[in-house]
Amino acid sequence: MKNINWKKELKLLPGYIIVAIWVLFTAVMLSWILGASFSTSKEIFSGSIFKFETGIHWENYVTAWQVQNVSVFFGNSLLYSVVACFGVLAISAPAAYVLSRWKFTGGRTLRIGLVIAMSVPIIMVIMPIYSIVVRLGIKGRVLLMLLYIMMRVPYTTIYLLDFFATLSKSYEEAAYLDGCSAPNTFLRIMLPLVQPAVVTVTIFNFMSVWNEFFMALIFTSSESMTPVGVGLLNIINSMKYTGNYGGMFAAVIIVFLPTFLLYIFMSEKIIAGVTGGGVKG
C-alpha cells in the first residue's frame, strides 16, 4: 500500500473542497432537471418534482421527441457533428503532419496564422462570413457543415501538430527503407501512433459542434435544418403558448445526453490524448 503524504494532501485540500462543491452543485442541478423532465408543469412550479404525486410522466419525452420536433433537431446536430469531425480530421491531420515534419517557405507563417485564427472570436468575423456565403450562394445544411469544418480546422491542426512533432523520425526512416511512400507512411504508421490525440480532438470537436449556437442562429433559415441549440431556444420561446415545461426539460435531457455519455465512456481516451504522446526524436 502506498504511503500517503498528508502534508502534501493538506496543501491540496482547498482545491479538493472547491472541486467537491462544484461537483455537488452540478449533480444537484442535473438531478433537478431530470426530475422535472418526469413531472407536470404544476409539480415543477410547486417544487414537488421529486414526490411524483401524479406518477412518472414518460409522455414528456414522447412529446418532446415528436411534437416539439426534438427528433429533427437531434438528427440535424448529429449530421453536422459527424460530418464536421470527419471533414476536420481529413484536412487537419495531413496538414499537422506536414507542418511538424518538414520545413518549407511559409510554414512558420502558416502556423502563426492558425494560432491567430484560433484566437479570433467568431462574432468578430460573422459579418464577413455572411457576406461571402451570400455572394457564393451557399445555403442549407451544406453551408453549416462547411462553416463547422472551417471553424475547427485551426484548433485541430495545432493540437495534432504538437503530437506529430514528438514522434521519432526513425519511424519514417524505417518505412522509407521498406519502400513505403510518404502518403502510406502517414496513413499506416504515423496516424495510428497519434490515435489517442485523434480520438481526443474528435471528441472535443463533436461536443463543440453539437453545442454550437451562434452560427446556427444566424445561418439556419428553416426548422428542418435547425440543430439542437437553436431548437431548444425555439422550444423555450414556445412555452408562453404551450406551458409544457415538463416537455421542455425532457428536451434538455435528450439534447444533453449524447455529449454526457460520450464523455463518460471516453474519458480515459480523452485523458490519454491530453497527456500522451509518441517517442521523442
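Residue numbers count along the first chain shown, from 1. All of these numbers come straight from a predicted model, not from anything done at the bench. Basically, rigid core = biggest C-alpha set you can superpose within 1.5 Å across the two forms. First, how it differs from the form predicted in complex with its partner chain.
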Given for the second form:
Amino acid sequence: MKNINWKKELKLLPGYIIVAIWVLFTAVMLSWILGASFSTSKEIFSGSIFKFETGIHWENYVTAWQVQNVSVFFGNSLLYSVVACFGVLAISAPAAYVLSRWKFTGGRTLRIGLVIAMSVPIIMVIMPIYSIVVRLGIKGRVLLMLLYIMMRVPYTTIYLLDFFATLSKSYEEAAYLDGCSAPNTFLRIMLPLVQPAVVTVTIFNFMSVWNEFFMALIFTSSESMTPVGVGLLNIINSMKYTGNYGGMFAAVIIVFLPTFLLYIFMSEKIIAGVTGGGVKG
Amino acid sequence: MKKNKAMIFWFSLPSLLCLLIMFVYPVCRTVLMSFFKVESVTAGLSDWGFNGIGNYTKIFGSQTFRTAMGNMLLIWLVGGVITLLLAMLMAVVITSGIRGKKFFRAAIYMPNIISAVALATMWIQYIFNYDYGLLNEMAKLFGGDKIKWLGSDMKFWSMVAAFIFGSVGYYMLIYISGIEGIPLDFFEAATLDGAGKVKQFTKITLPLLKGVIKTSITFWSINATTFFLWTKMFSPIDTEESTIVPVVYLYDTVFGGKGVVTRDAGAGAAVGVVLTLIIIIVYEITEKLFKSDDLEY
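Moving on from the form predicted alone, kindly provide the form predicted in complex with its partner chain as a structure.
Full complex below, order starting with the chain above.
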C-alpha cells in the first residue's frame, strides 16, 4: 500500500467534496427508490420506507410485472433491442467493410450521407415515415423493429468503418492466395478482427433502443407492442386511479435495471466508446 | 487486391436503402410539406395545396408556438450555461489527481445510460414530491417551508434542473477526454515558471479545449432544440403553457393534443424546418467564434 500524501490530499479536498456531494445525491435517490419499491403507499407517505415495519413487499414487483403489464413492455423492449442490434449489424458491417476497403462510384456520397444522417433530428423524418407506414399498413412489433434497425444504421456504419480502415490489407491478400472468396474473407477473417468495435457499438445500439421514447410514443398503437418507456408513462398516468405507489416504483426499478447492470459491468468500455467515437475536438 | 464489383454492390445496397428510406426521402418530403397546406400527415401529394410561406407565418403568429420557442431559448441558454459549467467543474476535479477517479467518473455519467423516462419519474415522484420528496424533507430539516416544486410557477425550472442533472455527465466525459489530451509537460513547465492552478486553467487548459467546447455547444444545441421527453414527463396528459417546447407543439399539431382543433401537418413540418435551421445556424456561429487552429501537440 502506498503512503497517503496528506498534504496533496488536503489540497484536493474541495474537489472531493464537490464530486462526493453529486454522487451522494445520486446514491440517495436510487436507494430511496429501491426502498420505496418494497414499501406500501402508506409507508411511502409517512416517510418510513427503510424501516420495513410491515415486511418487504415483494408483491409490488409481482403487481408491476403481472397486473401493470410490465412483463409485456419488458419483453417488447428486449425484443426490439436484440433484433435491432443484430439487424443493424447485418446491414452496417458489410457496408462499413466495403466503404473502408475500396473506392467506388457513389461510395463517397454514401459515406457523407451517413455522416449527415447521424445528426438529422428525428422530427425531420417522423412525419413522412408515419405516412409511409400507414399507407403500407405495417403494424405491430415488426414496425418498431424495422424503424429501430434503420435508425441505427448511419451511426453503426460510420463507427465500424473507422475500425475496418485500421486493418492491414495483408489479411485479405493471404486469404485470396489460399482461395478464400471475398465475401467469405469478410465473414470469417475481417469481421472477427473488429470484434471489440462490434461489441462496443452493439452496447450503444442496445441502450439507445432500450431508452428510445419519441418514435415509440408515436407508433405504439396497442398495449401488446408497447416498450418500457411508453409503458412506464402509461403506468404513471393511471396512478391517479390506482394509487399504487409501491408498484410504480417497482416498475421504475425494472425499467432502470437492464441498462444499469450493463453499465456496472461495462462502464469502462462504454465510457471509452463515448469519447472514442465521433467526439473529438 | 481485386475489386469485386458485385460484392461492393450487394454489401452497400442495404445501407444505401436505409439512408434513402429513413433519411433522404423523409427530409425532402418534410421540407416540401412545410410549404403546403396539409391537414392530415397521411394525406397524399394530390391533397396538398400550395401555401407559400403560409405555414411559417401561421406558426410564428401562434402565441403557443412563441411561448414554446421562449421556453426552448431559456433551456438552451440558462440550462446550457449551468450544464457546461458544472461539466467543466467536474471534469477539472476528476482530472486533478483525486483517488477513485474511475468510480466518480462512472457514477457521474451514470444518469445518461439509464432510461430517461425512469430518471424523470425518480425526480418527479421522489425529489420534487410535495409530501415525502427529498427537497421538502431537507427543507423541513432546516426549518423551512414546503415548496410546491411541481406547481405551475416552479415546474419549468424544476424540469430544467432535473434535465441538467441527467446531462452533466455526458459533457463531463467530453471535457475529460479533452483535458487528458493536453500533454502533462505543459503544466509542469507552467508550474516551474510559477503559474498557479487557476492561471494554468485559464491560460493553458481553456484555450486548448476550444475544439472540445465547440463540440459540446453544438451537442447541447441539438439536445435543447429537440427537447421533448422531459416536457412529456412533467406534463404527461395535457400540454401546459409553462413547460411547452417546440417539439411538443409539433407533436400536438400533427398528432393531436389538447386545444388542437384541426390537425395541421404542414405547420408541423414548418416547425421541424425552423428547428433544423436553428441547429445549423448555431453550428455555423460556433464554428466561426471558436475557429480552432488545429493545434498539434
